[in-house]
Each structure stands twice: as C-alpha cells, then as structure tokens.
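One chain is shown next in structure tokens, namely the form predicted alone.
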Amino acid sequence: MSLVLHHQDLSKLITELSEKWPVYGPKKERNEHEVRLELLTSAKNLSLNNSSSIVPPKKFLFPAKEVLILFEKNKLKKPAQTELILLGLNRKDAEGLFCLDKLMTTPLLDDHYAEKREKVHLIVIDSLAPSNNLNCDLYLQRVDQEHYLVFPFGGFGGKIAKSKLFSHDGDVGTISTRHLPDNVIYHPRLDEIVENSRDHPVWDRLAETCFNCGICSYVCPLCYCYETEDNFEITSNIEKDCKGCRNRAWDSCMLPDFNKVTFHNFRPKMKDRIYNWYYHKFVRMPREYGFPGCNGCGRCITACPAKINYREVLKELIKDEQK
C-alpha cells in the first residue's frame, strides 16, 4: 500500500500547512516563463512544471544580504531565526541545496547557515523518484494528474504525513521516467580537461564578451562566495554607547575587486578570472566534495546579458581535447 496525496488536496494542504508555518514556493508571475518563490496560501498560481525560479532557493539560507551579529556595548547578539517550508521545489533545486549543505559545512562549519538550515523544511514536488542525494522532510512524487506517492523523511516529515490529508491506496503505481545523468557535467575527465585548458583560446575570447557582472555567480545555486561588513553608529561617547553591526552579502569571483588582497589584484585580467569560475565549478569541487559545483539548472545561462552558455564552452573543451 502506497501512501497518496490527490491532487485536489494539495491546495488544502498548503493551507493546513500556512496554519503553523509560513510557506514559500513557486509561483507563476505574469511572464508564464518567469517562477519567483514566495509566500504561499494556496495552490493557487503554484508552478508545478519543474521550471526554476529566478533566484535560487538558497536565498531562504544564504540571503543576498543579511545581518549576523548585532552588538551593543559590550554585548553580542545574533538575530532570530524563523522557521518555514519551502514547497514546490523540483528535484534539481532540492539536490542544489543537498550539495550546498556539505559546501557549508565541511570542512568548516558556517555555524550562520547551520541555524539557518535547521528552520527550513523541504517539501519536494517532482515527476522523478526521490534521490540519494537530498535532504528533504516530504518528497511528493507525481505519478499522473491526480496522485502524488509521498515518501516522508525524518521527524518531520512524518509528522506532516500524518494529515488526514494523506491516504493508503494498493492501485496507484509510479511512472516510468528516465533520467541520465549529464553527459557534460559528469564527463568522466572533464577536470583534467578542464585544468589543462589553461591556455585555451576560448578564456580570451570569453573576455571579449564577458561584463564581468557576476550576475552568474548571483543566480548559481552553489555559488557561495562573499564579502563582510562592519557598520557602526558613531556616539560622542564610543565606549559607552557603541553599536552597530556585522553584515553579509553575496559575492563574485567574477568582479575585479573580489581578487583585491591589500594593495594587490591577483587575479587582473578578465580571463584568469573566467577560468577561474570554471575551475572551481569543476575541478576543484569535484575533487573536494565528490561532486561538481553545478547542479545543471541553467539559470547563468538564461541569466547572462552576454549570453554565454558554459555548456557550450565544456563542449568546445571535451571537443578540442580529444582532437
């Protein structure tokens, strides 16, 4: 017996759900080509067709900008958490935020994001069956119009399965849906490929092309870099009554300052930099973490206004490589 939602009832869950927690997923903005995650009510404007929203469900964990610690005199304050769900999220996006808890938390902990993660639940919506490599509490695999099986992970998980919403049904099978891995992504050599293209052509031709915005960097969901700040109010009495705070914001590899130490770049030209985005994204991290630093969504690709398409350049890498 396989445990079912209907269809029918995912808009009633949604609102039990928003009952106890805020609720964020896609939604359909007025571009129907164009998914935004935010706070839901209901079914209603919900998308569902695996498409990826602009920005990255990493923002509910690793925010473009937020505030770590504030302090006061001689006092240290971090600002609350807020627990909530975020539903709707296609496989790929779920294995996108799997990949970025290790990247937070191996070898070092990012003791920010560790209290983060702890207050965001995963509610997966997806066509394909739950894979090894998730880390969510509800995994809704839609099997026809009608049904979703659900496969409860954790502890709570189990207890949002526990809905008289939910029900046992013998006669709803599952799909038959293959997925391959990518054959650009995962090519077997591609970081070998990829260490000794130092001297390719294709870097200062990317450099011609390239604005350096980093806006790859901004929408990728496994780009982590970034920058602190310290502010502080200035009194006429520092010691008594200082305070302030310590902020962080998302970064780029990409832009120039990002390569600044002191009064040095170390990395000047445009095209150092571009190879080393593709690098890191896989060479580095693949030999790191096990897996590479892309998790195939193509969101650089649809967001780039130099439209760069970095399957296209590994393509020309594989290509020329074994020429």
The other form holds:
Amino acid sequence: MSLVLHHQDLSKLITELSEKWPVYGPKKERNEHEVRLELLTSAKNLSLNNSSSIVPPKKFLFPAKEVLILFEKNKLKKPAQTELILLGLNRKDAEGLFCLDKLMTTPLLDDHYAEKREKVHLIVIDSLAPSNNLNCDLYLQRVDQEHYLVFPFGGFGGKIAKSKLFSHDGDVGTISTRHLPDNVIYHPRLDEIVENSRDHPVWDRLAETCFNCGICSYVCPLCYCYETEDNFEITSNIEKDCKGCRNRAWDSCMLPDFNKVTFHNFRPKMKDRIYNWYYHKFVRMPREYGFPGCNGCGRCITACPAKINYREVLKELIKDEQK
Amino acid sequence: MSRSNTLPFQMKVTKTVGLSPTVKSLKLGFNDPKLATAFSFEPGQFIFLSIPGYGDSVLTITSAVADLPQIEVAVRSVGNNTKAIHRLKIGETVFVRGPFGNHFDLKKMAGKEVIIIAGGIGLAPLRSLIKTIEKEPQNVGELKILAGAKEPEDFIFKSDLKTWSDFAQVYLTVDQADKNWTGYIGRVTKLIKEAKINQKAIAVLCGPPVMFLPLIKELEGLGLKDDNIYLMLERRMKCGIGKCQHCTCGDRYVCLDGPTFSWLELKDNWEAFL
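Since the one above is the form predicted alone, can you give the form predicted together with its partner chain too?
Zooming out: every chain and molecule, the one shown earlier first.
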C-alpha cells in the first residue's frame, strides 16, 4: 500500500500548509514564459511540468542580498530566520539545492547558510522517482494524471504526511519512468580537458562576445561566490552610534573587479575570468566535491545576453581534445 | 573559540604604534576572558578585523604565540576601512574573526638557515615568525633578515629591526636613500649576494607580487630547492573558509591552502603572480 495524494487535493495541501508556514513555489503569473518562485496559497498558477524559474531556488537560502549581522554601537547580533516551505521544485532543482548544501556546509561550514537551511523545508514534485541526491522533506512523484506517490523524509516530512489529504491507496503502484534527456555534458575526463584548455582559442572568442555582466553566475543554482558590505544609518556621530548591518550579496567571478586587491588586479583579463568560471565548475568543483558545478538546468543559456551556450563551449573543447 | 565564519568576536585596542608614515601597529586584547584562554593561532595565520559600518580587513597576526592573550596586527592606511582602523584609540572595540589559513612550518626550519625576505609592508606577516624564532633562536640554524623599503622612513618595525640584529643578520636596502642612510641602496634582490645564503636554507618571501619572480630566480640560482622557498600571497578574501571564491588562485585557495605556499606548489600556478 502506497501513500498517495490525489491531484485534486494538491491545492488543498498548499492551503493547509500555508496556514502554518509561508509556502513558496514556481508560479506562472505575469506571462506564459516567466516562472518565478513566489508565495502560494493554493495551486492556482502553480507551474510544475519541469519548467524552471528564472532565478533558481538558491535565492531562499543564499539570496541576492541578505543581512549577515546586525550591529548597534558595539553590539552585534544575527538576524532571525523565517521558517518556510519551498513547494513544487522539480527534481533537478532539488538536486541543485542538494549540491549547494554540500558546497556551503562542507568541508567547512558556512554557519549563516546552515542556520537558514534548517528553516527551509522542501517539497519536491516531479514525475521522476526520487533520487539519492536530495535533501527534501517530502517528495511527490506524479505517477499518472490523478495521483502522486508520496515519500516523506525525516521528522518534518513525516509530520506533513500525517495530513488527512494523504491516503493509503493500493491501486497506485505502477510508476511511469519518463526519461528526461540529460543535459549535463558528460565526459570521463572533462576536468582534464577543461584544465588543459587554457590556450584554446575559444576563450579569446568568448572574451569578444561576453559582456562580463555576471548574469550566468546569478541565475546558476550552483554559483555561490559572494561579496560582503556594511551598511549603516546616517547619524550625527557615525563612529559612536553606528547602527546598521553587514550584508552579503551575490558576486560574480566574471566581473572585472572580482580579484582586485588594493594595488593590484589578479585577473584583469576577461578571457582569464571566463576560463576561471569554467575551471571552477568543471575542474575545481568536481575535484573538491565530486560533482560538477553544473546540473544542466540551462538557466545561464537562457539568461545570457551574448547568447553564450556553455554546452557548445564544452563540446568544442571535447571535440578538439580528440583531434 | 568562535568558529563562526560570519559572526565576529570582540577585542579591545590596548596599544597603537605608528610604524611608518602610512602603517600603524595595533595591539588587541580579548574582551571575553574565556576566549582569551581558548584563542590560539600559529605564526602565518590571518584574521579579519572589522569596525561595524566599515567592513572587514584581512590582516596577518604580527605577534608571536607567546605574546598571547594579546595579538598584534599592522595596518597600512589605504582605504576607508584601514583609515578607520588608524583612527582607533586605546580602549575602543573592534571585531575579529579567525584565525584562518595555514602557517609556517617551524619543524621543517629546525636546525636550518632561515632567510626572511620582505618588501615594504611584507615584513608584517613575517614578524610573527621572526618573533617566534627570537624566543628560541637556537631552534633554527642561522636567521637572516633581508628587507627593502622605498625610503628609510618607510621601514616598518624599525626598532624591532635593531633588536633583531642581536640574534639575526639584518640586511636593509632602500630604493631611495636620504643623507643619513648607511645601508644598501637598490632592490631586495641585491641583498641576496650580500647575505651569502646556504643552499640548504629555507627562504620565506613576502612583498608586492612583482618582487617574487626575480627573487625566486636568484634563490634557485644559489641552489635552493623549490620546496624550501616559501611565498606569502595576498588576496581580497571575504570568508576565510573557501566559499566566497575571491582568493582562488589557479588550483588553490589562498585562504585555505595558503596564505603561505612553497614555490614547488606555485610553480605551475597560472595566477599566482599575474
């Protein structure tokens, strides 16, 4: 007997959950092609079907800008974090968060991320079966038009699964195994190929088209570099009554000043910054963490104003390596 | 000890000393007595020092472990943060995270000739090592300190340099001498010949990036092994724990794998001295 949710009850589940926690999920509201992760109170405008939001779900754990510390005179404190549910992520995005969790908490722990992560609960909805690379609380597998198979994980998932909306239904057991084309470029020696490509003409060519805008980093579910900056309120004596906060904000290694120190810029050339972006994702990260810094979501391709497609770049490197 | 990478702990300024026209040394004590006993570091490690409203500055501890529970840092006034640090008065509070990074291999230096080569403010991060050797000079073979500055007044730790000549050979050079200058004139590289360096010596270098390659060439020419030449790199780090990516340098993180690297590690690194 499997635990099942009927599709018609999904909306009720969202309403039920939203009475206790803020629930965010992919919504197609403003126009047909824009999916955004926004507050939900029902399944209205909920966009499942594997469409991906413009900004990845990392924004709930590692937002574009967030307060790290609040300070007043000489007292510091950490801001309180809100508990929330992120519902309706597809498996790919949930796997992206699984990787981000690893990046931010191992080998050394980013304590701010960890505090936030504890308060964010994930409910994944996908037609694929749950994989091993998930840190979610509840997994709803859409097995046919009418049903979701329900997989609760951990204490929070178990608590939600107690809702009367879920039932034990013996009839649902056949799992459709829809095969998704895997968009991750795979090559057993991809790290070596990218590592050895520093003199490849592709980097010069990309440097001519890339705007160095950093959008590929901002929309990437696995980019996590950041900048910190103090903000303070203007008072009559700032040095004495300083009140404000330390923010952390997304940065991008594509930006010209990313590697600047006081009297020197260690990566002044656009070409080197572009190479570094690929090096981090396809060389450093696989060696450091065992997975590439790309889960094939394609957001960077959609967002790039210069129409740079990293898959084409990698294919070219692989092809030329074989020559 | 606070291991938070985001929330700093409090320290109080207990002493300030002007070292040169642009560099000031700060002595810091712990506000929390428990932390004062728990805090430890190794020579070569760095901290983030901040004044709320200004932000973090990355500074290598310039004092020795034996000077705990106080630590010292040297700050050159260049931007808003460091200018604010220069305005700090005794008794004022600062916020600190750390220590981070690797440290000098003192065991490896045991019995060997140690060469300290510093350009300008590059002497600051090496002072912790010198002061550690000062406590027990018999632990290393001979200590030779080669330091360069633009002008005589730009030397930092001038009084230390005098004391250090009691247990070390100190060679000083300036780019531009004044009428009272009796030391050498020219680049630090010039001092290498003067110091008569043993080919089994261990050299530790810190200074502006342009200084490294000519020095390494000289040292290699004398027969020093690549893994006996150490360099300290500077990057604008934000986290200290390998997350923010600002300090990546080829295949290394300066905050985790460094700030001190052997030349053997950096030889093939394409970004160390860009």
